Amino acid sequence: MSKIIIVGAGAIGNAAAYYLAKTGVQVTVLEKSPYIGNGGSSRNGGGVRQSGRHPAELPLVMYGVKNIWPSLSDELGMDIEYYREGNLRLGKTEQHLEILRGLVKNAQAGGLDMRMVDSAEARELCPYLSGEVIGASWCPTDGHANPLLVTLAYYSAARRLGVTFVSGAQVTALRKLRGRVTAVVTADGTVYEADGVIVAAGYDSRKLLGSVGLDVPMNPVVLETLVTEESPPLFYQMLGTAMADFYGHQSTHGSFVFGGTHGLEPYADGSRTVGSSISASSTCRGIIGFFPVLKELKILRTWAGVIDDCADHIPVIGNPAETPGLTVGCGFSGHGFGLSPVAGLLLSQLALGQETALPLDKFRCDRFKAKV
């Protein structure tokens, strides 16, 4: 029986160790904090979204939304609150549409049932649209799920097959044996061997990948989100923008989760995850110009979290060449809980050198490396 270690107790980590002990691998996750999911995956929107994507993540997302996320819940035995709704991105002036129309095109090139709607159609979709939305893109097959629940579920489906998670064991360096990355150090010196190793541990990884010659160009960035009160059930689409300003949906028990940006992200604290008031008031008043029904709702608490924002917003999957035994998924730019079941998928048959379910030329980690 092969011994692979997973870096990174995430969403993606914990997939990738979900589906490896199917195969009857034995795995070893370990997670620097002292809770599982601490990071970008308890922190996010929830949003499943095809639309709006790269065209490289476009086939991984679509063959997610197609092959895994509707089967999801049975799989792993746990109820992840999952809704495949469709997606409306709103738009209020021509240049919002022309926008929404380069994003329609692209998705379209790509295979994806993506469309314009006018502003009467939105509004059969979604009734509670204000009279500034004059139109829209809509994909019916876009949705979200609950961050919390897929972390968890995974987390659990693992166990139940035999893998081990270490918390609070933060990793702070590869390591070479006979030429392979089969061994990662902890800070307290630790040293944990297996026959490969993933790492799937967000931004963190740029530093452990670095411990054996490889960089990722990455920066942390601070997304925000917020929660509300509950409320009746309204509508259930994932719903965003032309400009990217403000995403969400309402979630199973009434409650509406938002996140939105101000333009100061990137100058943030990459450590902070607590809301700021400048991110909370920004993003409500995008919220109500958009949707006046919500505008009484009680905001009950607000929270950031930091992605791994790769230099050309796409993320890294793959073997590198020069570092045999080791398996990175990183880099994916605050759109990796959409994929974090593909991902953990692929992740596990890179690991055990299988073919993968989809090509990952695109996500290769010496993309980055100069053209001499």
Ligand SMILES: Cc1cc2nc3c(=O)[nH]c(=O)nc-3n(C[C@H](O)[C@H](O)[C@H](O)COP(=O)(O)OP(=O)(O)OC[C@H]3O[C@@H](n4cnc5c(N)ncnc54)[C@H](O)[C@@H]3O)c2cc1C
Contents of the next structure:
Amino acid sequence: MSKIIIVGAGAIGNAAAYYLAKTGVQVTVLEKSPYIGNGGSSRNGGGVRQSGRHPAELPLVMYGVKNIWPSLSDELGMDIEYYREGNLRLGKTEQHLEILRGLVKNAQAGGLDMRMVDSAEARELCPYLSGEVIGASWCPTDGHANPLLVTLAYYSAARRLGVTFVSGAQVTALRKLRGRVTAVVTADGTVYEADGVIVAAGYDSRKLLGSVGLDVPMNPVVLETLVTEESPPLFYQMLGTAMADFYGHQSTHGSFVFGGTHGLEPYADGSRTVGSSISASSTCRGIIGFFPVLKELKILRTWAGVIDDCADHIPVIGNPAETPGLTVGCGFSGHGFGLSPVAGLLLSQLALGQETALPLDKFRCDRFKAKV
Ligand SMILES: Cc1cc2nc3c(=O)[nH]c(=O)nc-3n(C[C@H](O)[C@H](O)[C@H](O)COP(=O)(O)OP(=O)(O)OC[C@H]3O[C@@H](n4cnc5c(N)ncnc54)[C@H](O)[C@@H]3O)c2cc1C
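Show the form predicted in complex with this ligand, please, the one above being the form predicted alone.
Every component of the complex follows; first up is the chain already shown.
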């Protein structure tokens, strides 16, 4: 394989482009937006989390946290503001602690260093917790990074290695030539040809894959995030709750970035939820309940992004058997940022027909086919 097209310039497409270019492959990345990284990759909460992962995803994210994230700033030549300061998932009731114990049990079964801490130890780790917190789960190797910088750093490093990025290029269909997916067509009718194609276009991947007869059952789901004004440094752990109703961290320059699911409203047809005028204030009320110290901080900005929520909430990462030449990376279901370096690496290996760094059987596209 000497030429590969990647559809989608998010963190995952850009990472795949970088790892491919490192092997000397000629790469063209096509991005529908006028901006690089205008999807979930620049809108997410920055969590690089192993705790609370689906057991299938755990080995992937653990590989990334062990082998890629710690040296990524050096490798890409840009400070991506990665902190490996741990993740506290907080509980206020016995029911919360029961949920957290279940997460700890699953994580330990997968070999992750994670345990329960009582309220005193939780406060030693993060002295700013509300008195209502009665316990937490603790994963010392979780962390966070700046998603804008990660996406930009992969893009910049890929460009230095000669990758071509074409923005404003919306791919409308994949094309098979002589039985292999080796071309794509963009909205203006341009045909791009290569030796193989990687689709890493988030939720839009579903429509593109449909053009060659594949279906990945995904739904678009809106998530909201907010950023506060700067505050003096308080703590650098990633924070979450047993009910997963909010999560967040303090960034390098002092702002807190929080995501949450409070105050979302049903879409008109009831099929999904969308942000509403009360989402941010509802999330903030929830956060202040855990961190009263933050109650005077002003919110600077809120934004929303769409996730590609797969039917079984884990991604598709693979080469579908019926479409040689095609590599698929989508369905990251709202947790693809923490996976982005390892997902990019694995997609590059798949596209080159190499043995992958980790087994990918659980992420095959054909897991959704009817069993006969
Ligand atoms: C609000 C929010 C908070 C989140 N928080 C976290 C978190 O804390 N931790 C975590 O791990 N994950 C989080 N996520 C999920 C994470 O952002 C995504 O899983 C990840 O960014 C997926 O990367 P990607 O490159 O696959 O997708 P994207 O970043 O969405 O990139 C896909 C790209 O493809 C382009 N594209 C689409 N269709 C076409 C087409 N037809 N032709 C050409 N280009 C196309 C899009 O414009 C886009 O740039 C969050 C997501 C959101 C929205």
